[in-house]
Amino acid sequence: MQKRASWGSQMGFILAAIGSAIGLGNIWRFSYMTYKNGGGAFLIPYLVALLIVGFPLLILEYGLGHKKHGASSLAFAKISRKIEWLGWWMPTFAYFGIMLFYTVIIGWCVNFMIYSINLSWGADPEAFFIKNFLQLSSSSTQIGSLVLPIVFSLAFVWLVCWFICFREVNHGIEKACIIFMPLLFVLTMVLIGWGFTLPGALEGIKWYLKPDFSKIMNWEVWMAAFGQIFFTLTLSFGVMIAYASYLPKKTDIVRNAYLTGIINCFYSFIMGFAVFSVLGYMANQAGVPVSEVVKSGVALAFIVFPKAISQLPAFNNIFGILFFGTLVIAGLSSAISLVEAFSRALTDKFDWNRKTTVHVLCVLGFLGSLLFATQGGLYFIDIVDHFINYYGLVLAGALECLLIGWVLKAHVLRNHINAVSGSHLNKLWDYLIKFVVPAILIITLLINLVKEISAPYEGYSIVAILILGVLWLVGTALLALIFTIPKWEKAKLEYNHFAEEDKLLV
């Protein structure tokens, strides 16, 4: 059995967990969701979702990883071999679903950071993005050829992930996040300060903060808020379970969860000032209301912002490099956590060499990502993202709560958390995990399923939805089940790391 590394410091763990949580979605997806769902009014259901779903699930995953001292595969196998499949389901869906296309989007950001030097998108960023850059095919059923600039940036992203992840967590991910996260916050503050100086910026910020309470009664706004919290904290990805498995015996799990959730959501909120100040500037230049500037989330990052950067009165290229550089760092800090979650699950069960495992995973990941670097890539990303997120991972989250709440017993995990934490967790957490959180996630899943049956997602071809949505979902689930077939070494399921720590203290 390989000796497991541990975090070099409490701060290293917090920065890595925050790095996993803070990603591209915190910058353009959160801002777009706020833009679309009532401005400041969206913050109310968003905060409610953080309290009801975000914190309880973070505490659960930190507590499970710490108590069972393993990645999700080992953690669930230790509870019962009958539910080990869920421990594979989460990182497998996250890796072979999200990671494959997420690295492509980070690659786009790398490309646009380079394009910012000469403002290569020209006078029409929309035409440049769709026709010149993506070379988008006319139909979601047409794969088309590989787009070489995207392939090169994609290779760079995977190379960085490999370089950081092939070393032990305390030498690779921890050191990377100690550099990435402070840099990310510095870049963000520079963007915010710069944004405030733009003509019309205050109008954009007023629009951001001014609540449209007419939308708060719309159930779709609440579903969007709960979905954003679920995905922004990388819940049910297996990441937080794996990260918590490296923690020492005495650690404040509750405080760590609160810190991760608060800092992640605060970052989304403050980044909104940078985004909306630029939207205010664009509205000012075009002579239109802020509400008419953006059409979609992807457009916000790769069409609206390039257009705004071109219109800046000075230092356009520097602002562009800063903005897309911020996206790259945020994306990488999340991507490395997805590699870690899956590689840790594999090495826990099969005792494979960590470096070899990461080598193979990154090569396979790069090859799999090439599908999304084709001319049909934008369609494929949208479809796979929708089905993996709204079905694979939401269902995993609901099952995770039900199995921990009723099989392991919520109070058993709560007692462990209270025994090692300085903060106290009360019985309300048990009820949230056993009833409230799974109910919300199941309702979300059923609502999306009803919408799916009534009409194909975004009007895409049924063929594309069946192959990239349904079959991708089923294929990934089957792959997760395959990993459960080999038996564990009995010693691994019975091994108590903390008992070994206690012996060393005697």
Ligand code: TRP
Second form
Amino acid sequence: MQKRASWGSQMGFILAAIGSAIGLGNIWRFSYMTYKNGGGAFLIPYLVALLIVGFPLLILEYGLGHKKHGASSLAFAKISRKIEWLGWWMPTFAYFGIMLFYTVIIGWCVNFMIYSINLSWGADPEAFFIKNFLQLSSSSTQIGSLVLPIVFSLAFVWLVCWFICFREVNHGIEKACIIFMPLLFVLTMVLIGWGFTLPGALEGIKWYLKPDFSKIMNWEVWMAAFGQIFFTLTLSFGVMIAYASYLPKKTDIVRNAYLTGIINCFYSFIMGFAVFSVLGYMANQAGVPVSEVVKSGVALAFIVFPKAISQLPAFNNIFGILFFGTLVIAGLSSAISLVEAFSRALTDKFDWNRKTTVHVLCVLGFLGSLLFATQGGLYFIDIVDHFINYYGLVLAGALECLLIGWVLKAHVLRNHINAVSGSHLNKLWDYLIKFVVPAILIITLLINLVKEISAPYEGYSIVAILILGVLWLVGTALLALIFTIPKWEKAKLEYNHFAEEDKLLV
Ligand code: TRP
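Now show me the form predicted together with the named molecule, since the one above was the form predicted alone.
The complete assembly is shown below, putting the previous chain first.
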């Protein structure tokens, strides 16, 4: 058996976990969602989602990785070979689903960081983004050709991921996050401070937070909140399980989970101030209400922001570089976490060399992401994001709760967590994991499914949805099965790192 690495310090673990959690999703997804779903009032479903689903699941994933001392594959296989498949499916679909397009979006940010130098998007950032930059094809069934500037930046992103990840976790990811995270906070503070000085900033922030309580009577808003919590805390990717497997025996799992969750959500909240100050400034310049300048998702970062950057009173290019640089760093520190989770899931089972595994995974990842660096890329991103996010993550999360809650038994994991943490999780956690969380997730899933059948997602061609959406889910499920089938070396499954503690517990 290969010797396992561990974090150099608890701080390294916390920074890496926060690095994984804080990503592209925190920067534009959160602020836009808050605005669209009731402003300040959205914070209520968001906090409820954090409390009911976020913390319990994060504690579960940390606890599982720590107790079983393994990435998702080994952790589940140690519970039972029958449920090992889920431990494979989580990192597989996250890697071949989310990761492939996520790296492309980080690549766009790299391109836009460079474009910021001379504000290359000119007077019409929308036409620039869609026509000149993406060279978007006219329909979602047309792949078109590869877009070279995107391919280059994509290669750069994968190169950085590879460079950080091929080393063991304490030499690669931990060191990278010790640099990335403080840098990210400084950049964010500069952006927020800068935003506040702009005329119209307060108006923008008022729009961001103005509570509209009528919105939160709508179940869709609640579903949006639950979906966002999943994505933002990197739950059911297998990442948090793998990260926790490198923790030392004594560690405060519960406190670590609270810290990660609170810092991540607080980051989203304050980044919203930067985003909306800039939007307020734009609206102020154009003499229109803020609602006329906001756009959703990708368009917010790559169309609205470039427009705003061009209009800034001074140092426009520096602001642009800072803004897109912040996105690049936030994105990279998330992307590396999944390379780690997947490669560790593989090397925990098969006696493959870590370096070779990471080399191969990064090359495969780069080749796979090329699909999203084509002229049809934006459509594919949208469809895969929709399917993997709503169905993949939520389904995996529900299964995870049920299997841990009923097969391993929630109280067994809780006892372990309490014994090593010094904090006291009570029985409420068991009920949440066994009943409440899976029920919420399954209901969310069913409601979405019904909606999907009655109207194909965003009116996309059903062919594109079928090929990309369904095949993706089925394809990754089969791949997970292939990894599950080979037998384990017996010693690996029986090896119990915490034998002494476990004897005291059970
Ligand atoms: N939590 C991240 C966010 O909010 C998402 C994320 C974490 C992610 N790790 C990842 C996405 C790895 C893709 C690959 O943006």
